[in-house]
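First, one chain by itself in C-alpha cells, the form predicted on its own.
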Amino acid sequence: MNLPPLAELHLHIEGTLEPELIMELAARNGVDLPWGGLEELREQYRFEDLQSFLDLYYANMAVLQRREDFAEMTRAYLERARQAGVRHAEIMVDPQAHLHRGVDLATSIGGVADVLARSEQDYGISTVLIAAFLRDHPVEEAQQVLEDLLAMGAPIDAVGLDSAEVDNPPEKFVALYDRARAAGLRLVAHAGEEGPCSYVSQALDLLRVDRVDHGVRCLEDDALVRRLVAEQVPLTVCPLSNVRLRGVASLEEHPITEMLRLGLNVSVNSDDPAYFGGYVDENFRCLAEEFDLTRADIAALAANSFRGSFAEPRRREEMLALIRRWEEGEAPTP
C-alpha cells in the first residue's frame, strides 16, 4: 500500500519480539520457555482481554538477557518500520519488567538506546525513547526506577504509563509525573483503552500529559470529546490492537473514522505488532479496506502523527511538507 511518511507514537519495543526471534534468543541464552516450539508458541496468540496478552508478553521477555538482545530486537523493529514508511518513531520500553527479572537498567535501556542513537543514519528514522512505568505495580517502585534512570543519565526523552489499566487510575501516579516534568521529560499515559473515559480526564488534569495513548473510550463523554477537539490533544489509536484485545468487537465497529470526523487529533499506531497481527502499514491497509479511506483521510492521519510527536520542529515540518506532496499525488523523496 502506498503511504505517506508516518510517525509511530505508540509502540512497545518488547511487543515487536517476533516468535522466530523469541525462539532464537531462547536457544542462544539457554532460556526454557513453557512451549515446545515455534508452532506451539504461535498458538498462544489468542487473547481474551488485555491481561491474557500481558501474561504472554511478560513470559516472552525472559529471552531478553543481554544488552545485545535488546539491540537486536530494536534493529529488527526499525528495519520493519522503515519498510512501513515510518520516518519518526517514539519507542516505549518497560524497565521495571526487566528489573523484576534481574536485568539491570544499563542492559535494557542501554541496549535499545545504542541502536536509537544511530537510527536516523542507519534507517532514516528519527527516534524518541520513552520509559514506560507499570501502573499495576506500586508507585514507589516506579519513583525509584525514575530516580535511578535520572541518576545514570539514561537517554530517555519522556515517561509513559502502561500495563493493566482497570482499577489502576492515573491519579495514583501524580508524584511520579510531577518529578518527571521537573526533570524536563515529556509526558504520555495509556488511558481510555480498557479503563473508563474518566481516566483520560485524570491523565489530562492530574498527570498533565502531552499526549494520551489509546483514548478510544473518550467517545462515551461528549464534554470530554469537545475538550479534546478544542485542545487538539493527540490520541495514539491502535486499531488492530483494540480488536485483538476485544476492546472493540470488530474492525468494522472501530471508532477511528468517527473520531477523525469529529476533529479529534488521532493517529494510527501498532502498539505491540508482533502480537496483534500488524505493523503500522498493516493497520493502515486494514483500515483503508474496511472504511474505504480517501487519500485525504490517510494524509490527515499521517499529519496528525507528526503534529502529535516530540520530533524536532524542523523534522516535523519537513515531514508535513512531504505528506502534503503525497496528498497531491507526488511521490515524496525517501
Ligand code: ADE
The other form holds:
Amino acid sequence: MNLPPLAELHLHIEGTLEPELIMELAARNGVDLPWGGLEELREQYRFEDLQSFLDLYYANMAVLQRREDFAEMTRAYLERARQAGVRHAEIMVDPQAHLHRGVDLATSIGGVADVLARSEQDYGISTVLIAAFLRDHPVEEAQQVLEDLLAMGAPIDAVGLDSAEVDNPPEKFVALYDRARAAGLRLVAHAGEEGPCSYVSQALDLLRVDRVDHGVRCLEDDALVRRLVAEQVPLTVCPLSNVRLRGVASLEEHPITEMLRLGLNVSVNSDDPAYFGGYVDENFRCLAEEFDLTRADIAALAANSFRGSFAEPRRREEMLALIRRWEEGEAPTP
Ligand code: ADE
Ligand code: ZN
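Got the form predicted on its own; could you also share the form predicted in complex with the ligand?
Next comes the full complex, this chain leading.
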C-alpha cells in the first residue's frame, strides 16, 4: 500500500532512539546503562501503562550527551520519516528532561535544531520544533526553562506539555501557556491520553491550545465531542502507542475510525515510534489492515494532518492538492 503525503504532528524525538543507536551512543560516550546488551534492552519494551514507558524513555536519554548525538538522532528520524512519506513534521523535544541530567539547552535544542534548519533541503520535510514541558514537575521550573529558551533565541515554534498525565492537569500550567502565547508561540498539550476528558476541556479553555495531543478519551463526553467537531480542534491520535501503553485494549478496539466518522479532526501519528512498534507508515498500515480503510479514509486522515499543522499556508495547500490527486488514484509523488 502506498500512502499519500503525510504530516506527522505528534512525535517525541527522544522516542525515535532505536535500541541499536542507544547501545552505540552508550559505548561511544562511555555511559553505563543498566542492561547488559541489545537483547536485554529489547526485553524492557513491554509496558503496563504510560509511567512504565516513561521510566525506560527517561533512562535511555542518558546516552544523549553531545550536541552531535541529538543531531544524529534527528537525522535518523528524518531519514526514516522520509521513507514513510512524511513531508512535514512537528517535532517535540524535552529540554527539561535533559537539563535534569546535566545537559544544557544549547546541546539538546541546538543539536536537534541544527538538523531541522536544513530538513526541507536534505529530506524534503518541512519541520516545526516544539519545546515540551514536563507536567509532573513544578510549573515554576517549566517557566524558567521557557524564559531561558526565549533569552537564548532558541528556534522553537511552539510549546507542548507531556510526561505523566494523571493528577497533573492542564490548569497547573496556565501561566506558562500565557507566557508562551505572549511570546508568539503556538500551543499544543497532551490531554485525554490516560487522563480524564476534563483535561481536554481544560487544555482548550485554560491553556487555549491550538490542538490536542491524543485526546482519545474525549469520547467519554458527548458534549465535548460536539464541541471538538464544531471547532475542528485537531487531535493527534497515536494508535500503536495507545495499544502498547494499554490505553486501548487492542488495535481492533481503537476508536480512531469512530472518531473519523463522528467528524473529529483526527490524524495518525507515531508518538515514540522506536518504543511502540512502528513509524507513522506502520501505524497507517496496521489501521488499514484492521479496519479495511478506504482510499478516502486514508486521504481524510492525511488531509487532517496538514490541516492541523503549523505548516506555511503554501506548503499546506500544495500537500492538500497532492493528497486529492492521490485519492483520485494518480501515481504517488517521489
Ligand atoms: N513523553 C514521551 N511520550 C509521551 C507520551 N506518549 N505521553 C506523555 N508523555 C510522553
Ligand atoms: Zn506523546
